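Taking the form predicted on its own, here's one chain by itself in structure tokens.
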Amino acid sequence: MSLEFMITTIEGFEDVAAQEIKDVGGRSIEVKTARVFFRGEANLMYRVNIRSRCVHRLMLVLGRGQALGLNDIYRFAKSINYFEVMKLDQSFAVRTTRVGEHDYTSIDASAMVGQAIVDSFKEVKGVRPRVDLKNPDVEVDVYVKDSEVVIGVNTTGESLHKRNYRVYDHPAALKTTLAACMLRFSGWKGEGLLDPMCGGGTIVIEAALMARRFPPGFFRKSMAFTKLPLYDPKVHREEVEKALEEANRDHFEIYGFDISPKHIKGALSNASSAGVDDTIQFAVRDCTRKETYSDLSTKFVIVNPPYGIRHGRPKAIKDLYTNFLKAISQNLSGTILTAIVGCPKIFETALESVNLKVLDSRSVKHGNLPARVYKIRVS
């Protein structure tokens, strides 16, 4: 049976998740702000859970219609099936993204699909479903931009950012989701890759893994689906196993580097935690020294430099962009260089000041920090 699903990623990389929703079997994809549609049978529900890397949440699609007010979005709640994802013991909650300008809230959304809900259920089973805000059985999220409304069920639970790998915090650290949409983007497949101010790890711990192939939702300690009355133990059990068994153990030219001892300490706990520290080589070294990059070859440079927004420090930011982009062009020139950057101004008259041209950019949302991604050819 062909269901219709939706995912949330990062905003600005829409067409790379898109993309991997392919790679694991998607069909019929539609790319909207932060969010893909696809349609695929129900064992895509295990597959992106467990395969997808730049996925946030995956929803079961149970409807999409138009609203114009609260009224509206109760007789569409209304029109919608339940009984088949949420049974008659199990607890619910609804929550809202609200995406635009409406005369109410999330709040009052969600109430009123709750209200639905609650009304369905007492109509045809003759009982009212429980609500549990905090810790419910199922829930049921509702999107809604401008007059669109999209109603379904949370498959995923937390968001799949979070690997539970890390051990250690970086201050400022990359998601999960977001270095691996910039791996995708680069055009990286398994090269020799480098990042040179790897903080706690996160892009280089996730080319391993994408490099081997390992499943990231191996790492949850659970899935909201496992509640849901469609779940199949056995659908489930049978994709982390083929999952697993497409996954190797090969040894990859992956490094991560950075100045402060810290943070390597720190990278090199996160990358045993996740089980890949045997295929990285992190050091303690300066980005901004040329001697940093003469006994390296590798194809890609993928970093997340310094913001300095924080601080404001624009010409220390500049200064050490400028540096930066010096040292590995004297050292690594045809190499791929992706970054993401949250003063582009700045990097952009760095780029121009070493003669280096943008292949590709493109704005996205670093956390609630607007940021831009560059690749680049150096040269």
Ligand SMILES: C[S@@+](CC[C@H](N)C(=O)[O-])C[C@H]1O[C@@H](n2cnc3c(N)ncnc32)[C@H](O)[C@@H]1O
Given for the second form:
Amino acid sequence: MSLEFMITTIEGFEDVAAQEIKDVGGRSIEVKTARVFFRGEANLMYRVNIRSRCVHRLMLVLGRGQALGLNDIYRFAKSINYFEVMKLDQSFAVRTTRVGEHDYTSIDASAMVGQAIVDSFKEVKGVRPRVDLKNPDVEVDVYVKDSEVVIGVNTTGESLHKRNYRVYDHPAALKTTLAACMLRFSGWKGEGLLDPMCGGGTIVIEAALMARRFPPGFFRKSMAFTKLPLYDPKVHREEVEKALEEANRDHFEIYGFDISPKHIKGALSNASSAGVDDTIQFAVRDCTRKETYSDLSTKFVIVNPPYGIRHGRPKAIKDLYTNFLKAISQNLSGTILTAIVGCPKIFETALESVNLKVLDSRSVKHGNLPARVYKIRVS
Ligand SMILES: C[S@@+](CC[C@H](N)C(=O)[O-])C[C@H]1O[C@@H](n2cnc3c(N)ncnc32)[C@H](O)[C@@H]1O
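Same protein, different state: after the form predicted on its own, show the form predicted together with the named molecule.
Now the complete complex, all chains and molecules, led by this one.
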């Protein structure tokens, strides 16, 4: 039976996440802001949650409609059949994400949908389902964008960007999913790779897990789908086994450098916790010095330099960007550089001063921060 799903992902990288969905077997893909809809069999629920690197949450869509106000939301929510996704003895909660201007709040919308669910159960089954906002068995998600409303069930639970291998928290760590999207966007396929400002190691760890085809969902302690009536432990086990069979312990040429010994120590702990410390070489090095690259022949550089926003030092950031770009153009000519920056103007000025050409670029959201990702051929 074909089901409809919706994933949430990094705003700006929806096409990259959509490609990942296609790779695991999703069909009828529809790309929207920060979301991707697709169709597939029930086993995709396990596969996406186990294998996906670019996805935050996977929702099993129960209905898509239009609503101009709370009454419309109630009517639409009431028209949905919840009996296949919630058992009578299960508790539930409704969570709403709202984008756009509305004359009601997300809490109002959640309350309306909650009321519609209670009324449906009372009318058809003669019982009132239990609401548990803190620890529900089933989380009904509502997504409202302008007049569009999507109601579904969260099959993931907590966002998949929380991979559970992080034991050292870098103060400006990149989201794992954003790092994975950048790796796909760069065109990297397992060749030599360097992150010269690796902080806690997110990019290089995601790269090593990707090269080894290790399913990131394996690190998760729990998945929300295990509570759903349609959950089949046998299919779940088979999907995990299939994913693990495709994984390898091969050695890849992956380097992570940072000027801070503390961050390099933290990155090593993170890599060891993720089981990839044997294929990443970490070192304390300054990315603005040309000696840093003298023993390297990597084809890809992927980096998340300091944004400088918190430090309020635009001159220092400009010098760092310019000196870094100079050093890699002198030593890693022909490399593809992918960088995410929080201050595009400063970065573009630095690129011009070193005469580097942008192959591709796009705006993305890093949490709530706007950022820009660049793909550059180093010459
Ligand atoms: C935004 S953080 C990177 C965070 C990382 N992507 C993560 O997820 O943990 C930028 C890093 O650049 C490092 N850095 C700053 N100047 C540097 C330099 N000249 N050479 C190497 N690393 C530098 C900082 O120590 C910091 O860890």
